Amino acid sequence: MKITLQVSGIAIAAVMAGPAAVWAQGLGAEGSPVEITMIANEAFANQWQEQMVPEFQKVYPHINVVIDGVPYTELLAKSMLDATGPDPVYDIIIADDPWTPQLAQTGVLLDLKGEQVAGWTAPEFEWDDFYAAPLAASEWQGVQYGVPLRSNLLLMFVNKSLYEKAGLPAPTPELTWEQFFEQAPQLVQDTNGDGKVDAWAVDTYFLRDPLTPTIWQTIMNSNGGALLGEDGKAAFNNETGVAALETHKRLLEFAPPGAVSHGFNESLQAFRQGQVATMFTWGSVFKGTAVDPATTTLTPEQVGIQVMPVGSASAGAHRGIWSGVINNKSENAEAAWALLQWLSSKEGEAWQSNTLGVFPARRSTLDSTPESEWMAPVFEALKQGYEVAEQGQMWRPRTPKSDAVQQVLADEVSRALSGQIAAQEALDTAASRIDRLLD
């Protein structure tokens, strides 16, 4: 038997094998609820607890959910410590894009396509509906350990008003890096006529930060380069990698004064204040950048979003996916999968997108018309971005030592961007350190 509930204007379906079966077999019952616990990034944990959990419980009223919000910098370490303990607290871990290999290597994760979980999975779930790039974030060595819950991509934001003031057409997804730099000098401009430059062409990550190398890597990937070769060794300290790092550094010529110390917050503030024409950052900040007057001076009509400029191989878009994984020691694994399945289902993903502004990972969602008009250009950018990310393997290193690799890259890329050493020396040093790390 199948029942369908209407939640916030969309249908949320629960599949039942027989009368009251949805409340049996690990999903709780009247007077005997089950409780599942989740560890997640504090940036969205409270939002889920307050808004998502009540919607989930309209379908599964006998599953209680407790979400523990943890600062990002502490999240992986706390997740690993709990997951590998003899009596883990958390049934569900919400893992950032590069963490699945490290978690999976410990043997603590549940195979979500395994025989046991297959019996708990609704036919309507449709694994094939996910774009390959976001789904692959929680796959390791042929096993699917998670599902994408909050998708993200490194994208290009455009202040159309500043392009218009400079007498330039607004960029399109076909914009090449060569064209970008041809236009950049005109985008460094005096917009109020007082004789002083008050707007610049670009801002992004330049300081030492684990995410700064994603800018360089995306440029390199768009030119056909790779971070690691098939042998698992560093493959970036070559002509393509060096040219990409020099391109990243060249952006500083057209960025605001002091941009060498800019990262996520500084570049975001500059763009939202109308000081830069373009910004390379994570697409999930679009609402706060183009829609919410409490956080931005711009409007949706002024802000464009698209893939990063085109290199010799493709456009660019670096993947950043938050996935839900389940501890295989969980005594409430069926209930935990019920939550992850609901949250990542077609109906649950549409609810998240339309209600919370969360980026979807399913083709069916991205092919639909969002309830909020501002989401329409975001959907188009995500569709393009998922395709090029898959084509160019545009993601952080897929290895249990991913975080350590990223720290090495952060060290050496920042030294090159700040002018301490040349790009070739920086990448040679990074390659040597990473090869020793992965050996």
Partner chain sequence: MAVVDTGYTSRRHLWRRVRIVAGVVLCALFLFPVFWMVLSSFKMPKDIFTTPPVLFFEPTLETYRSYMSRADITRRMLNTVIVAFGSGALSIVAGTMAGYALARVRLRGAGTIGVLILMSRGVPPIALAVPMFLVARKLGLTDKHITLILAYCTFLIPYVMWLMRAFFQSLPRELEEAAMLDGCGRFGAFFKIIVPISIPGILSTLIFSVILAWEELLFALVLTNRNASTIPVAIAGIAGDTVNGANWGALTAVGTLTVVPVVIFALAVQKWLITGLSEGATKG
The other form holds:
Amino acid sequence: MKITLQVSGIAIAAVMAGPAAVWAQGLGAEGSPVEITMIANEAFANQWQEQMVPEFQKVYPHINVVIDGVPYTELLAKSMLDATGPDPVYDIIIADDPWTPQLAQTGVLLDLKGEQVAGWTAPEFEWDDFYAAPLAASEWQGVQYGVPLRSNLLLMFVNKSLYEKAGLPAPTPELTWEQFFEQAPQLVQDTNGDGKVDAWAVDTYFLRDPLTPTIWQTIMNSNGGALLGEDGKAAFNNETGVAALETHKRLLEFAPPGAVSHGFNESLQAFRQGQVATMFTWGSVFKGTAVDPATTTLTPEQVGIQVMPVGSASAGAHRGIWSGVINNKSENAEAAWALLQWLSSKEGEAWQSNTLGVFPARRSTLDSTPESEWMAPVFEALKQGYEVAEQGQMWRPRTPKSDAVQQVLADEVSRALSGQIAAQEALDTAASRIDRLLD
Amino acid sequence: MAVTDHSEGARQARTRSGRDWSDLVSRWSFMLPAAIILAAVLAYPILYTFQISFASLDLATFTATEWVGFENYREILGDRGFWNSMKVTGIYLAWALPIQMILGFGIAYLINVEWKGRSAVRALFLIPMVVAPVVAGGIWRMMLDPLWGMVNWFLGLLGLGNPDWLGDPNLAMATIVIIDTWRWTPFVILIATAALMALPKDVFEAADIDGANWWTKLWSITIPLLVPIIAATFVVRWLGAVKMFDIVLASTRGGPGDATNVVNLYIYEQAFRSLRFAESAAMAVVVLVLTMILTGLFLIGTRRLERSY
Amino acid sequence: MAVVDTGYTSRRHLWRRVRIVAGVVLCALFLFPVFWMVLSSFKMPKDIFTTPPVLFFEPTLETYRSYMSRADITRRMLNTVIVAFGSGALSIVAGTMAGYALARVRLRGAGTIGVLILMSRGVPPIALAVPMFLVARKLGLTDKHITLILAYCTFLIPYVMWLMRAFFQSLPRELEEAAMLDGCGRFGAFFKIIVPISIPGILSTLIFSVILAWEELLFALVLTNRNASTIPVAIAGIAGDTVNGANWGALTAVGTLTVVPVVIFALAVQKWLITGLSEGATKG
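Next up, the form predicted in complex with its partner chain. The previous block was the form predicted alone.
Next comes the full complex, and the chain you just saw is listed first.
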């Protein structure tokens, strides 16, 4: 670990000591613009290219930005292949929550709080304005490599109409898991009176997928459990972990038929069709689920959003932050930082959240009144979510082998959920595989 | 045989050297383009795969750093997931390949009737192969979902229950076989149709004059003539099927549990999701060796079959 | 042929009719999921997952409109065409010749090379993608059409070679014999006699090759960024939308659009298939 940090330190030092010509371009000038390139999730690359870049260019007219979208599942591997080359194509990498340690490990990331970048940072940027949890997503071993650009949390979506039909009060953020399971049987109901059940209590991730364990983990975290211990070894194969996995599995009893193969997309469809009363998923889907009439049958009045139910320790909210990081081999680091800085600044964040509906990470933005009315309850859920996520360490493992660990969890959690093995056995197997991996 | 015998004879009659040499060049020039392209593009990647499968890989440079001997192999051979994926792949192959071969040649034979719509039907049969695997997997998911799928809705109308196609571990494998059969039978039909069209017509006319019925014609003329192409289609389909993972990724993701986690999906996840490139290279080498052995056996079987006809 | 009783003829007519009807029904069965895809592409996204499924609805062109306007879809479609037909053509030439060498040219060592080429297909493509990228980067060839074309040839040539070998094996040997006696030479015999009579096999193999290249995802993902990126990459991106969830309106629309060119190509080729055959037959 130390070695790579030194290496990246040397790289930065070398670049700093290098010929001034490298930096001559800086922020570009009339007639000699700078071009920076970015590799991002295909899910939002186009939106950024078409809407965010023109807005950015109003402030920095001489910086051109080219954004290449890559499908989520191959984005990390592709970013690493490019970043580690002698002459990387991309100045900026948009990294998902667990990726910073993996990218930082290869020694290619620029320290954003380092001396050099600090010189390019405006005094009103105010690092302290960010909530701790989203900012920590792009930190690794004491170095801040990125800024949060698109924040997200696993939250609880509520179909208030179905609660009303079942004669139940709409849940509040104080809802506990016990209360949830007390009400769940009533939420499996026949809404049109034809004698057939047509609405269920819940849908979420159950299929074999790296994100399915995050549901189990959030339940475990809100009961005070942790994924990895202080010693960096697996700490989940205990009573709390097993109980959480059994809770996750118990959700299937109140989920629609076929839910064991449901994940992000399928649970979303079931909820948008008004077939399930609650859904645990990423907050970012709120607009398409409650607001946009092309994609949903529901309205903002019908849909509630809040933190996941309360366990013995706290409520739940699993963190998922897209951060922007800069390759330290980039010849346009100043321009790249100008873009990241603007987009995560108070002005940039407010513009992005109001125009694109992207979730912010700054206190100042979250305390302001959003332009769209539907955004207000989301802000409330996010504020509470950041706090509980920070408190319960509700994020994927912070290690350079994070995705490998997550894949092991996906394998074993899925075997338990589909009933192939018992929860205890699944977690024991996962623990021994993970300990071997991290050894 | 006749051709080569003839040229052998001609060669001896003429003076050697010059002609001999140009003859050899002309023979080899048939083989060379393919061999050169493949060697140029594949040599390094295959060598690299072997190399890193015996080493630990530095992700900062994507090069092998330290020779670890058989460490990676020991690691993967002790990996339950890898063994499970081999088993799953075996089950899938054992079902999918025979079904696709029989269905493909059967349908090709069936639709080989002269009528106006023949070319259209043939072209339409290709479409399932063309639909991008991601979309195809998703469409099947959509149709098979117990909640909103039209298949179960239809079964419900007939009172046939509500099977969980993707959620039940045994049924999920059957579902994968069904989707894969839907996707790849068209390939067998395509090749089989071309083979049927290329059959010499005079032999059948002779048989007609002899008063042979269609069953005799099928077994004593059509099938013997088709043996090389049946064998080749099988080998091509086998080599394609071994590598199948896109459909699984798009429909069951290898689940439920690990019931449909085929070996190439497992290798893909180890490499691109878990970034364990050295271990995935070791798995690739194991799969390569096994595939080579089995392909070799099929080729020997093919040769026997061709000789016996 | 001349002396057949009428019962036999009518039975034959009936059997012919049964075969036609069965063929059409089977084809319809195979096309049903495709039909469902096309149908869904004309629905609003929220209407795709209704319970029970809806067959009749007010069609909308919204998804097509919103996705066709995106420049990268058109560009990627063009890239897909270039790469699929480029690699298809190259593989057909190299693979057909190699197949002929294996089937008919007596060549010491060619059999071994042929089997090696075939065996190269045993390497999981996932293992090849990363080293291929490393080579392409070293040569400055990432994100270029030619890189993708050559990469696709690695899996197309072995298939073409093996299938064509089988087609050539079933040809009567007297054909080349006659040609060689006419003084055609080996190349002359191959291009003037063997290729024309093998048109059905060559075209079918070409269709297969183009389709395989058309839908390839893994190499396209790893080896291209922007300039040479293909449609399957775009589709994978829409399906893997982690922000809003997969947009099935867009997926089915793009899916439908990608099918159309290949079907047109296959239909066009069918015509050649018939003429090619009759020409070959007269020559034979």
